[in-house]
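Form predicted alone, single chain, as structure tokens, below.
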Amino acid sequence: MLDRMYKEYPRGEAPPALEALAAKIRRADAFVFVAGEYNWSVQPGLKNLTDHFLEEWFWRPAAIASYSAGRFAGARAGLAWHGILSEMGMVVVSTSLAVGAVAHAFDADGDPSGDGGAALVRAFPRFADDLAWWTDAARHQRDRSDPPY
């Protein structure tokens, strides 16, 4: 667990792992958050990690792929992440991907299987296309104009 935000370190004094992760976040054009549901909410470790960066996330699209062992497919976590990521300055795409009964949605090789896998295969193209559109739009805007703050 992290206890100090990246921006709280003087420039060049953050631990090497935080410095490297900050650079990776800044270089990325978009993100897919693969979020399991934990007690009807977000995973604490992923939340802790995202909270330790701020400006690095700004003006980048995010898509949420949620999952759970139950039938709600991580929808409660996905909904919570939508608000969290928006507050962090990200553009959260409207298309989400949700996988319920995750233990049965994939075979031993990790390929989609059963009804859950078939639903995932049907939903994925729109999910990917939505994120790709926003990624392209945000990249062009960042190239055209500096962020407002």
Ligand SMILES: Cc1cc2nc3c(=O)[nH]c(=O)nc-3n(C[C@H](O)[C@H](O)[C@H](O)COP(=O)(O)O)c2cc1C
The other form holds:
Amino acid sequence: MLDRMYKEYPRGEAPPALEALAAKIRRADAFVFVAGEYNWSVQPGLKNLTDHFLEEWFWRPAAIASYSAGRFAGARAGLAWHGILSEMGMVVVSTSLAVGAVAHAFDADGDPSGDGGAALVRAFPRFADDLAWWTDAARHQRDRSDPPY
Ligand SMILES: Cc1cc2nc3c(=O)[nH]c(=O)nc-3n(C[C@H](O)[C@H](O)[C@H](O)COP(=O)(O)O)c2cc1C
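Alt. form predicted together with this ligand, vs. the form predicted alone above:
First the chain shown before, then all remaining chains and molecules of the complex.
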């Protein structure tokens, strides 16, 4: 559970798992948040993890893929994540993925299956293209000009 944020540790003294994750986040050009839904909102485990960092997330795009057991496909959690990720300095792309009845949307090998899987396969190219376009745009802008803060 969150005790201290990564930046609150003196340099080099953060626990190794936190240090490794900070390096991964800093290296990334974009993020995909795969988010389930608990009681109409975000899963606390993922929220707890993201809250360990702040500046490490800045100036990159993020996309949200939500899922749940129910028909609403984690859409309520996805909506909550949108504001959270904005507050953490990411630009959330417009296209999202939402997979309902997730227990039936994949087969034992993890491949899409059934109606939910077919819907996922149909929706995925636009999701990926949207995020890839903004990833390129943000990378070029970071190369051209340092972030203002
Ligand atoms: C505490 C808890 C709350 C849940 N709340 C919702 C909910 O609000 N809406 C929904 O569609 N499913 C809900 N579910 C069902 C989850 O969508 C389903 O269990 C899903 O597989 C959870 O993802 P996970 O396996 O990554 O934890 C809930 C499950 C748990 C354990």
